[in-house]
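The chain below stands alone and is given as structure tokens, in the form predicted on its own.
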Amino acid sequence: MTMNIDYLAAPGVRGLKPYQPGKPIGELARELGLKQIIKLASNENRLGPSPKALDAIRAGLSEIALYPDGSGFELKAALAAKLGVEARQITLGNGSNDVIEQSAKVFLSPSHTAVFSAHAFLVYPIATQAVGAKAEVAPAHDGSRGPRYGHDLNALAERITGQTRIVFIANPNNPTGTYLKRDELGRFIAALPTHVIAVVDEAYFEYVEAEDYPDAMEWLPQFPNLIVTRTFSKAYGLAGLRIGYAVSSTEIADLLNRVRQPFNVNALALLAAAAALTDDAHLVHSLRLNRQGLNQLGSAFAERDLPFIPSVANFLAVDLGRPAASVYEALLRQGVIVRPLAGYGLPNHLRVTVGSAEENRQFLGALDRVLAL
């Protein structure tokens, strides 16, 4: 017997295209039989996690037969102390993707819309469509009034209607690395109608060193309709453990926790994240290496006359001046994994994660060989 199962799925799920992560090293090794591979595709911290986090993981191994603390009490307490918020304002997630999806489940329905920018994180349209809501995509800056490819707040505001329930703002944005300044973002959130929730995605917050970059959590007392999301996957080097969080009003946190899955964060992730918060020296080292890597890659692209989008995160998007898919495939054969951006509306761009100085050199050598073909 054959059945068309697809028609049984919810309408939003039927047409959904799953998120495509960066190609895993193991997959490329199986496909091409390569022994030496570098992955600069998923914006991981090449320095890795704090030694304190690794010690916490090792110490917790003997208890992995037990369920984790479903409330995440210890980690919430550590975050609350570090961030200057109340623990009951925090919602933990299986990565910040999880709390972004929780926001969509709570505030969106088929009668609502979500607004976000072109070239923004692909989880926003996925989370929106999965609950049957409609996405309104605002064009990004063309370079005449703001940084090219960056969020155009006027264009976002123009798409907000009575049906809008969420506006997603990535600051800094992935995959462009552009950011919104403190004054402009503050004015935008202040002007939002009371029926619109602002979800400010600060996954790369720790990497930003620009003086006019805002800490959106400082606005939580002013804006009860604000949710700020962050992650331990990037600067803290815990991507493999999948742990992130949202900070909001206690009322919003209560709603998010109603849809949060029980034990959505595993025991080792809770321990490692709490330990990582205590290692400021490791974070400072990570930021220093990232700054050096951004300069290394940016200078190399400039020497090669390859335009790139200035970034305050831990990656650069480079414009190859031609469809990037073939270059991406050729780099794979050289044992280098980066990220093509056609799915983000940037078909000529590759996004390159900042690696170690040696990994950056290997990537640039491979790129030179590919572009010379």
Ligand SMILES: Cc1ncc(COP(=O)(O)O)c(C=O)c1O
Given for the second form:
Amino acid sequence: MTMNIDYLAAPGVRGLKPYQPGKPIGELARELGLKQIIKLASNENRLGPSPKALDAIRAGLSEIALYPDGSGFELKAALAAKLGVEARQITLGNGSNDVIEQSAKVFLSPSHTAVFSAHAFLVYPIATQAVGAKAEVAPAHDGSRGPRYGHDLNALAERITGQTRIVFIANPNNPTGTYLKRDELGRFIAALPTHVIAVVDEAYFEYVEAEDYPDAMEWLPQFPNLIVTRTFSKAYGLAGLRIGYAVSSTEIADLLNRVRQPFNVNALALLAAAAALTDDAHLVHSLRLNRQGLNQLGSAFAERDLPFIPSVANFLAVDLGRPAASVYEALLRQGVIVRPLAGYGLPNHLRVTVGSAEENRQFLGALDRVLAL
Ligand SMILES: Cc1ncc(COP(=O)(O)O)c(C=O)c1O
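Switching forms now, from the form predicted on its own to the form predicted in complex with the named molecule, please provide the structure.
After this comes the whole thing, all chains and molecules, with the earlier chain placed first.
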């Protein structure tokens, strides 16, 4: 018997389109029977995690019959020491996605709006709509007053009303790789009305080497309405374990904790993240490979007259000058998974994650073959 259940869902959920992740390698292997596949589709770290994190996971395996420490005491202590904040200001998440959703649950309801930019990370509209709130999307820069496709802070400010409770800002943004400078973002947050929470999503923080890129955590003592989110999924190479965190005033941390699932972060993730924080050399190595990979891909795109959005993160969005969906599909048949960006309002762009030098070469070879078809 079939039955229409859809109408029973909460109104926000009824209209939701699920987040489309990068295609998993196993799925492509099943679909096309390919053996050699490279995935440059989800901004993971090609170098993988620190060996210290892997050791910590092995050592922790015997404990997995027990629930994890729901308060994440050890990891919060390590993060607090590293970041120069109090442990009470930290909220751990099952990926930073989790703390982004917690923020939406705490501050948004059907009478509220969340403001964010066009081409911003797609979890913001999902988190907003899932709690029945309304999304206000500000146009991105057109290139005349800021980096094309980047967040336009004036446009964001214009959409803030008495109903707004959250402004989501990805710095740098995914999938554009654009970033906001210290002065402009600092001024923007300082000028926010006190009823608006700024969620500054720094998922790619560790990768950014630009001198004028801000560490939003430095502003926490001034702004009780600021949440900064970071993750171990990207530069720390722990995407598969799902662990991220928010840092905020203790008042906000207390609110986030009220909606946090008990034991939301698993035991191995807690151990691996704490160990990863002790391995600066691995992080430095990751950043060096990323810089080289960005240069390799950027010069190759330039040689091919393919415009790309300058990126400070670990991926590049390249403009193919024509609908990218068919190129994406043809690349899949070549065993290369990248990310089409039509869902982000960029139908002619593909986003490619920086891989190893060899993977970047393979991707470029496959792209040449596909574009020559
Ligand atoms: C801008 C941004 N924020 C947050 C996330 C969430 O990552 P995670 O939940 O793995 O921490 C991502 C992942 O792609 C991202 O690109």
